[in-house]
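Have a look below at one chain only, the form predicted on its own, in structure tokens format.
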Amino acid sequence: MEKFDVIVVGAGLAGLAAAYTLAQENLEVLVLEKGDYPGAKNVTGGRLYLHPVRELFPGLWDKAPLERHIVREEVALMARERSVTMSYAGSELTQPPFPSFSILRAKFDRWLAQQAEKKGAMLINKSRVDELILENGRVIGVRAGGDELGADVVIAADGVLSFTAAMAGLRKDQDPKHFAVGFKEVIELDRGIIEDRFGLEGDEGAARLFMGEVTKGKFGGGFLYTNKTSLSLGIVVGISDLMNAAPAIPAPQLLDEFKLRPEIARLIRGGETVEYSAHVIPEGGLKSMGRLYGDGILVVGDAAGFSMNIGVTVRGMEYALASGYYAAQAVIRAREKGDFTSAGLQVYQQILEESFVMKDFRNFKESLDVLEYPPLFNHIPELAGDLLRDLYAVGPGPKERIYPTLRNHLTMGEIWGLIKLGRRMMKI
């Protein structure tokens, strides 16, 4: 059996970050990727927050194929016949080093794989891991395409459904409410048109999140990110709601109808869809995480459940990069002690607990329960739209005073509902 120091299953951000870090420490690393190339199956919406991981990979970002740095944050509440968009711009978003960027994963992952290979990692595409090789309960390698490949440590970076982690017995039984499905299109547009429509200059970018009618009141929302010469436009909807909540509607139809909304149609007019993809997303956070380490194995990225939705931000890519880096550090420490058992690899959990990763997940452990509040996705967008409609309306007769207009909409029942929402939000 051919032997490596580490075998990484999956060439997404987490797996490549681990391979890059290990290879630069002269460990022999093999990365097995099921897709045609790294990034071929990675279809995340497209935003990377750099500040948390900038120092973990010094010298890497200057040449990275990032798209636009985000200088404007927007949230749109979509009612059936109107919408309310809130926009934020701040000087901290416009000064380097920029906090976040839009990226295209097919391009970025391929580039990161090249950087890992330059450090000495070996990458094999179109290679599916069929099973783990166990010896006395400890993972000692994998079987892939009929070959047996040995390793001191296997790193499971094979995505949200992670059959590798499941085969090692590290995954919990999963609840559909802890997962969502995302649908995304990449729509090509002339660079100048993008900058004119969104009020941008140079490599400035904008990010907009949508909630309400975009998912027909179901748990979830929409997103739009500006790239250099394209837009990433998509919808994420909770699988449990998609299965059970009325009205019943095919998920792809949500995206089709979203694109027909006037607010969206005018932004994508003249564009050409060059990519369409769908992807399962972990959203259970701390409550749905299984064990992250075992005898001869570590779990990183989406396979570990490192994705978080707190409404105003949706994050995952920086957690993937960081968990890959910290897994590599754990392997290096275990190697120094010559102990790749669960006892030797539990340092991975310790490192994560001391990092921003687990601190974030503990801070926002209630976020899913807080956001699973139906009025957020149906009643509140309608209320906001109706209120602003009447405040801005100028009809043929005398205009009603502002206070009575507010009172008509913000009844005691409405105010009490907002108070209940505020109390829920206190948990995050």
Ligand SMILES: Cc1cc2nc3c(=O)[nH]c(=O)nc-3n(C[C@H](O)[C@H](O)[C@H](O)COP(=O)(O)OP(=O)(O)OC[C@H]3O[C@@H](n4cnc5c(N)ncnc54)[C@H](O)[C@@H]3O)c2cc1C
Given for the second form:
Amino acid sequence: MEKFDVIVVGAGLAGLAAAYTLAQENLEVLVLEKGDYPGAKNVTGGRLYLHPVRELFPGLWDKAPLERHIVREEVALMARERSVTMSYAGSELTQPPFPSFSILRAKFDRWLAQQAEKKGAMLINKSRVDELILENGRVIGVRAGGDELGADVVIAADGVLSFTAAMAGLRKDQDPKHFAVGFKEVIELDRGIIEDRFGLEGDEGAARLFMGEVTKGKFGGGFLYTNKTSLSLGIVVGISDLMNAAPAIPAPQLLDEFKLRPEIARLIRGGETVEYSAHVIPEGGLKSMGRLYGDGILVVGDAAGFSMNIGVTVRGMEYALASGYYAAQAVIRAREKGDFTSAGLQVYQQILEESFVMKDFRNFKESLDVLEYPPLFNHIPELAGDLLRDLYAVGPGPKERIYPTLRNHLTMGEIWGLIKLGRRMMKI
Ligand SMILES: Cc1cc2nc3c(=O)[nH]c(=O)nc-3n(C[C@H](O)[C@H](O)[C@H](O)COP(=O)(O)OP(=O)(O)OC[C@H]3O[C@@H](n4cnc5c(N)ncnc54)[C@H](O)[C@@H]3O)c2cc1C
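Would you mind generating the form predicted together with the ligand now that we have the form predicted on its own?
Below, the chain from earlier opens the complete complex, with every other chain and molecule after it.
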């Protein structure tokens, strides 16, 4: 059996970050990717926060195919017939080093794979890992397309449905409540049109999140990110909400309806859809996380459940990059001791605990329970829309005073509802 220091299953951001870091330290790394090329099957909304990972990969970012740096944050509460949008612009968003960028995975992952290969990693595309090879309960390699390949450590970077982690007995039983599904289109538009429509200059970009009617009041939301010459537009909905919806909601139709909303239609007008994708997202956080290491195996990125939705941000990519990097560090330390058993690899958990990764997941362990609050996605957007409609309204007769207008909408019942929401929010 041909033997490598490390075999990485999956060339997404987590797997490539591990391979890049290990190859840099002259370890023999093989990456097996089932897609035609890295990025071919990978889906993201499209926003990468660089600050948490900038230092982990020095010298990598200058030439990275980043799209636009985000200078404007918007959140829209979408009611059935109106919407209320909060927009934020701040000087810290406009000065380098920029905190976050829109990216397109088809370009970005391919480029990152090239950087890992330049460092010496070996990548084989169109190669699906079918099985782990176990010896006395310890992972010693993988079977892929009839070949048997050995390694001191296998890194499970095969994404949200990770069968490698499951086969090694590291995954917890999965509850649909801990997963969401996303649908996304990349819509091509002229660069100038994007800049005019979103009020941007040069490589500036905008990010918009939507909640409410976009998911028919179900847990989830919509997103829109500007790229250089395209827009990433999509929706994400909680799987258990979808399963329990009566009448059933055909999820892909939500995106079609979202595109017809006047707020969106005018932004995408004249654009051409050049990519359509759908993907599952792990959103259970700490509560759904299994074990992150075992004998001869480490789990990284979405395979480990490292993705988090806290309402104002959806993050997974920098956790994928960072966990790949930290897994590589753990392998390097285990190698120094010559111990690739669970005892030697548990340093991965320690490194993660000291890093922003596990600190974030511990700090936000209640975020899913807090956000799974139906009024947030149906009643509150309607309430906010109706309130602003009446505040702005000027009818044929005399205008109502502002205080009674507020009181009409913000009844004692509503105020108690908002206090209840505030109390839930105190958990995150
Ligand atoms: C709709 C949507 C919106 C999102 N928005 C954002 C966002 O704006 N910002 C953000 O930071 N995160 C976002 N996320 C989350 C983020 O995209 C993920 O957390 C991230 O892509 C995880 O990277 P990964 O490398 O762990 O997994 P993946 O990118 O899924 O990579 C796994 C790889 O493993 C390969 N693979 C699987 N099985 C096998 C096998 N048996 N053999 C070989 N190869 C295999 C796959 O082909 C794939 O290339 C979003 C996710 C979705 C779906």
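Small disclaimer: the values here were computed from a predicted structure and weren't measured. Whichever C-alpha set is largest while still superposing within 1.5 Å between the two forms counts as the rigid core. Numbering follows the first chain given and starts at 1. Only residues modelled in both forms are compared.
245-247 is the sole run of three or more consecutive shared residues whose C-alphas all shift by 2 Å or more between the two forms after the rigid core is superposed.
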